[in-house]
Each structure stands twice: as C-alpha cells, then as structure tokens.
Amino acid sequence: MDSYYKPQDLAKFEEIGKEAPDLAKKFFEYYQAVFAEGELTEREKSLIALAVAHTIQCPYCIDAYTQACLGKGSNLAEMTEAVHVATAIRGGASLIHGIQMRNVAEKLSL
C-alpha cells in the first residue's frame, strides 16, 4: 500500500450515509447550504474551508478544497496565503498555551 489514504475514496464519500440515510440527508443539506453563497462568497468560504482542512490535517480535505479554490477562481498564491493563516492560527494556540505550562510551573515552583 502506497498511502493509508485514497484518493479515490474522496469520491466515496457519500457512502457513508449507507447505513444511516436520514443523518446522511441531514448533514449533506447542512452541508451543502453552509456552502452556499451569503454573506461570505463561495469563493472564500472554499479558501477557509482548504485552511481549515490544513489545521485538521485531512487529505481529503485538502485535496476537495484544492479542488474547490482552484474551481472558484483562487490561484495557487491565495491558497497558499490562506495555509500560512492557519498555519498562524494554530501556532499562537499553540503558544499561547505556554502559559497554562508557566502557570504550573510556577504554581510548583513555589
């Protein structure tokens, strides 16, 4: 096996409704109208979407939103700049919680 992840089964995905199709249903008509054009432009929700994607670590999330941006009309810049947000995002998370560690540290320093 090449990958633990598939490709191919990105195409799949609404399978998973098989044995359950009214939570399916349900979470593709939220799905879909989360998606739809509003306030923000499907264009820029496909950019947090593909952030999104790289904070959790989804390949298939990542490769859709890939996919999605580039329908929509972002290049490869963009897509890349909307990574790096996230990217900072989940840094100073990260950082930030170097504070609950001060916080003990000091706590049993005492």
Contents of the next structure:
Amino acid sequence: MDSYYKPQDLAKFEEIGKEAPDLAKKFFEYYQAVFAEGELTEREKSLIALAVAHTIQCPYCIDAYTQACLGKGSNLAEMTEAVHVATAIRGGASLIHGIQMRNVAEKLSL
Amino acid sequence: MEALQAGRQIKPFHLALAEHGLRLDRQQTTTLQVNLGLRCNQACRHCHLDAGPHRPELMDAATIDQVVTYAGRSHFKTIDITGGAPELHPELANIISRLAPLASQVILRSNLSALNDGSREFLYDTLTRYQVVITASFPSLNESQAESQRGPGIFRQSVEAINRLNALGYGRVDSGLTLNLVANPAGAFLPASQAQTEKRFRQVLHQKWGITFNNLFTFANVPLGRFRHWLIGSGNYDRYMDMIAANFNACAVAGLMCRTLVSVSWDGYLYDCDFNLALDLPLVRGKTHVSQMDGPPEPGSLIAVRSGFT
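What would the structure be for the form predicted together with its partner chain, rather than the form predicted on its own?
And the full complex, kicking off with our chain again.
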C-alpha cells in the first residue's frame, strides 16, 4: 500500500454498504436528509461541513466539501473564513484547557 | 451526499437520449437568437465562443438586412441579441430599432462593462425606448471570483453598470424595463441551485449596493472554446466531463432552449443553438443561410447533436 489516502476512494464510499447494507442505507438516507435544504440552506450546510472537515482533518471530506461549497455558490473568501472558524474553535479548545493547567498549578503552588 | 459521489462512465449525449427514449426535436420555434459577432472587450475564461478583443468577426450590413427580412417573415416572439459583446457592433442601436417592431420582445445579452464604458451613452435611449430586456452576466458576489473569470476591474464596472440601469428603471417594479442576471460558475464545477442563488444575490446586492433585478438564471459552463482549453490545461477536463455526464437530467430535455430557438451567426448561417454555432455544427438539413429560410425551422425537425457529450 503506497498511501493510506487515495482520491479515487472517495468514489467508492457507497461500497461500505456491501457487508452491512441496512446500516449503510440508514446512514446514507440520514446523510442526505441532513444536507437537504432546511432552516439552513444547502450552501450554509456545506460551509459548516467544510469547517468540520478541517477540524477532523479528513482529506476526503475536505476534497468533497471544497467542491460542494463551490458548487453551492460559495467563494474562496467565505470558505477561508469557515476554516478560520474551525481553527479558532480548535485553538480555543486548547487554550481553555489552560485554565485546568492553572487550577492544578495554583493548587500545588505556594 | 452528491459531494461524496464521484463521476461515472461517460456516455455520449445522443446515447444518453436514446437510453431514455428521448427524441431531441423542435417545438414551435419562437426565438431568433442573433449573434452580431465575436468581438468582445473581455476575454472571459469560460467563453465557449472564444470571443475577445482579438476577434474581427462582425455581422455586415447585407447580413443584417437578411436577418431583419427573415425576422419579418417568421413572426418570432423573441429576438435575443448576443455576441461577443453586441454593444461593440456599431449598428446595434439601428439593429434594435429594426428588429423590435417584428417581435414581442427583444433581449440584449450584455457583459455590462461594454454597455457602460462611457462611449455608448446613446444605447441607453434605444434600450429604454424599445423596452429591451437586458440579460447581464454577473457570475459571483465575490470580486476576486468574478474577476478570475471575467478579467480585472470587471466586477466594479458591472456594479456601476447595474446601478446605472437601476437608475433608468431597469429591474424596478412596474417600470416595464426588465433586468435579468446570469450567474455561471467560476471554475470546473456546476452551478448552484437557481432559486437559492437568486434569493442570496437579491439580498446581498441590495444590501451592499442597493441593486435590484427581476430574475437570476444560473447557467453551466459548456466545455467548448476557451473554457475547454482551460479545462484541459488545468487538468480538469476528464473530471468535468464525468461530472456533466453523471448529471444528465432526462427531465430537462423537454425544456432545452434549442427546441424553441434558432441561432443565426454573424455570417448569416443558422444553428440550433449558440453551442452548435461554436462547434460549427449546422442544422440537420445542412448548412443553411438565413436568406434561404422561408420561416422558422419546422416543428418536429431534429436538433443536430454531435456524437460527444455536447
């Protein structure tokens, strides 16, 4: 295996249903329902997905939702801001744990 | 889900039609599209006609006369004037004034920058007098995205042109002056939902620049001309072809423009649509000059289709 991640595997996503078709069917139906137009537009949902994709660092999702965002009418400036939102939350999640560090340090310190 | 589904095997368009039991033929032809030439002040990267400042092709006086005569004997509902940038044709005002009495409506396809470059003020009078519908290119709300497709400075010029048209009454309620926008993708992807895009453009354009318009249409880019060259050069061609083939929509065939439109080129030859004009793919009956046609193509006659997916 020359690489764990291959772009062409993205097209094979539905093959995951081969051994467990009922579960896959439920998952894909749910997935489609989630991304359908609702209180949020499809465009907004794709921007959220793009930000989450960067948070979980899934290359398939980043590829797919970069394409989806463009296809739903978003532009690179909006997509970059979405990635910054993910980055801020990730960075903030680290930083807020600094309070835990401070709590422990303060308890132990004179 | 569509974002996580990739392309399938490409099937030529004519086979896709056959597989669905579809026959691509004409209904009553109600629109005459008139291509005044390939000269344009812009050289958009998606242009399927390769139009640009370097192109000399313009409809000559004799062909204009023949097109007007043809329109007179054919009773089209709509005359749809395009190019290139039709504003660069020195006779555009005269052409509009001759064609307008022959149809219920005249549409001018405008890139906006040619209309509002300061050298064609007289056109506004002609456009408002004949209540010409303006269908204008406005691909993106984002300046850099729009200009990656259409060239530097075009976004601001387009906004200024629409402001000017709005001031004349275009796109305003009850003015009788219709301004439609066309948004097409700035890259190798398909357009967003027309309804959602129209809603967002209406909101953002009004909020940022006080712009109003009547309708917004989303068009896909067709892999011909300059866009095809870009697709190949950028390594996107195969993926794009897979994508458009995979998105073949049998339900859309009934409403294809070519079923009710005939396009006349700057040199007077007729085509089923602008894309067949770009391909030089003539009517099924053979290469036909406008002077040889008695009227619109017959209902039921087949639309010319190349063996590829266009």
